[in-house]
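Presented as structure tokens, the chain that follows is alone, the form predicted on its own.
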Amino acid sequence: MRRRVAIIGGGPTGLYAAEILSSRGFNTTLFEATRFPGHKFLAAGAGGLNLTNSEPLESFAARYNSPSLPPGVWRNWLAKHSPDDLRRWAEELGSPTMAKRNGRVYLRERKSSRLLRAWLERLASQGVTIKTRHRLTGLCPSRPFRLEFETQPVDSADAVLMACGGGSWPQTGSDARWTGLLRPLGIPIRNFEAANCGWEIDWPDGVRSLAGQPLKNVRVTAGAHSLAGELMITGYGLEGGALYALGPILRAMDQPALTIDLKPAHPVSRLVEKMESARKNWASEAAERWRLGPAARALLESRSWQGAMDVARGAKAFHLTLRGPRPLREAISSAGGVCGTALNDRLMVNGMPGLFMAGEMIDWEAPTGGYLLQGCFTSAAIAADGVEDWISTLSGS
């Protein structure tokens, strides 16, 4: 008898989870609380899918962030399913891919929708059984394991991979209501924070009229982190991948606050030999001189300024206090989770044999550009690893 494994949570880990065992004789079946799976791939896709980056895999492995996890294991486990992994799978599913200069990877049409649906036809051909509208309300780490479900009945499998997903994007099933379940079994979580999100500050009208205006080619620092990269002005503050990358920092801060560099091409000197005949106006003269966008000009012409050196300098270290972060429920992604130190190398938890954790409900963090669907993928793949080897160890297997 084929032994069976429940996959909780359909989004891309657990679907990727249900392929790989699936495809290595498992009797695999997907509970899905939502009313269909990959809700939050689709949602992802919207504007075009970047569903990996072609950075260098020790770049690559240097962008997650995950401080209770041991050192090197992002590298270990790209290493086993990469990038070009990820990428000849969305091929051989009819979805080929391209990558930009900057290194983001998007599917050649920029739609998940037919991938995702070539994906299912592949899991129904493989004979994985998909159950929606099936939320985990209960779940008894015995061998085998009891499932129990909100209105559903009670199912059992010999192995289970959870996939639930972290705190963030709640209207797509990422609601962290799993860790009502986990909590009470002593499997330590830590709570969610909101990651790859906005930042609000108090802006004077003149800035904050210019909601939607970017802020290009700029530096930004946190602390003794920089980075080069571009903001977006907001009603409520910042936006931008720049400060998304500074997320883990600016949270870590007491008084959270970035200082941007507005030309950082340009030495201060340079900058001030631009102004030469300036003698008033500064922060417009500037503006004019330096070549500055709306937002930039903006922020400049939001404070005084008492001569040419006074407004280089400011422009090079121009700095903001934030207030905080946006809500969690508006974040791109969330740190926080399943800590890694309750996980085996295999992901599966100490002292519960069977039960393994995979993607964004496993406690790490990761910048946008590919690197948060690459990382679902990868930990999909390296928890089905697990579960195949740990069931070769049951009698009778």
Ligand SMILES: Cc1cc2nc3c(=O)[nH]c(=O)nc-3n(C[C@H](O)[C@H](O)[C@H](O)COP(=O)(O)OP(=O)(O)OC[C@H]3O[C@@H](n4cnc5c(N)ncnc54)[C@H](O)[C@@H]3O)c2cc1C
The other form holds:
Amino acid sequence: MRRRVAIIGGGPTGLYAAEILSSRGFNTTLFEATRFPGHKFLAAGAGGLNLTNSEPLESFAARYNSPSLPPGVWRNWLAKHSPDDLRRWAEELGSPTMAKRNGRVYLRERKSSRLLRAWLERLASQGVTIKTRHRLTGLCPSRPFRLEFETQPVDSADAVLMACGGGSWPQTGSDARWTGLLRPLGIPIRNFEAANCGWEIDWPDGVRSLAGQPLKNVRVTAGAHSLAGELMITGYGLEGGALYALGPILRAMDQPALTIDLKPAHPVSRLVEKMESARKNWASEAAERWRLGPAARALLESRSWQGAMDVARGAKAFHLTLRGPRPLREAISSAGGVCGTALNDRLMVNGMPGLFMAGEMIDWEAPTGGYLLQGCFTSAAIAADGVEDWISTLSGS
Ligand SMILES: Cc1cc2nc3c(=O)[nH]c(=O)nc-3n(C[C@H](O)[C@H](O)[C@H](O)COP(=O)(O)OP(=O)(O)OC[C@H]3O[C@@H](n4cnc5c(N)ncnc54)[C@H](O)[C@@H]3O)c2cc1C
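Alright, leaving the form predicted on its own aside, put up the form predicted together with the named molecule.
Everything in the complex follows now, all chains and molecules, and the chain you saw is the first one.
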């Protein structure tokens, strides 16, 4: 008799786990709460799917912030299922990838719809049953597992792999309602928070009116952490990759604040030199002489300065107090989820043999740049291996 595996959640994590387990001969059924799988995967591809990153494995693994997982675990997982494996997988499905100069790896065709279609065809050909409109609402961790759904009849499985996603973009199905199902089972879950999200700032009108304008080639510092990148002025505050990557630091601050270096390639002395002969209108003179874009100019013009040295120092360390992050529902991803302490290194829940977790529903976070999807695919592969090994220990397998 073929062992029955239930995958809960039809995002990239669940689909990938279903692909691996069905290819290894398991009777695999995927249950998805909404009308179709891969909703967030399609949303992620809307502006070009950044599937993974080409940076070396050591520094790649360091991108994952997961305090409740054992140190070094991402390095081991990524070595078993690497960014190159993921690129090969996409290529085999007819969607080759390309690496940009900044390391980000995109699908050549940019959108993810064709890849998702080919993927679902592969799953069908491997015999995966996908049951949509099946929201798991109850789980009895006996053997076999009893699965209860919102409106559908109960089902059962020898092993269950949950891949229900995080808490951002709930319109895609990732609404984190599954936390109400797992908490009563005693599984520790850290509340979700917005990650890779915009932050709110009380802009003066002159800056707010420049919503949509970038701050290019800046260096952004929060606490002891600093990185180069780009920001975008919005009506409510700021967005941008450099800000997203500093999210964990900002969330840990009592009063979140940033310092922006608007001219990172120039020391203060060089900026002051360029101000020679200026006698007043320090911000607008500086904007002209230092060739600042409209957003950087508006920032400088929003404050008063007492001379060339003052404005140069201000441009090198423009301080901003942040009101707080944008709401979780708008964030690209979420921090929080099932605590790593509840899982073993194969992603099986401690004390609940046969129940596995993977993807964004686990308490880890990573910046944008392809690390999120890679984390989902890699953890899916690790959990799928775990399911296979665990089932092989059952009598009669
Ligand atoms: C706008 C946007 C752009 C993004 N772009 C990128 C990018 O370019 N690169 C990148 O690396 N990452 C990107 N991401 C992040 C990436 O899409 C997510 O990290 C990834 O989709 C998470 O995969 P997952 O399978 O773990 O969860 P999800 O994709 O969230 O899927 C979870 C699934 O589980 C289902 N589900 C939930 N509860 C239940 C239940 N009780 N029963 C049954 N089913 C359930 C949900 O309906 C959903 O379909 C982006 C995200 C957003 C919002």
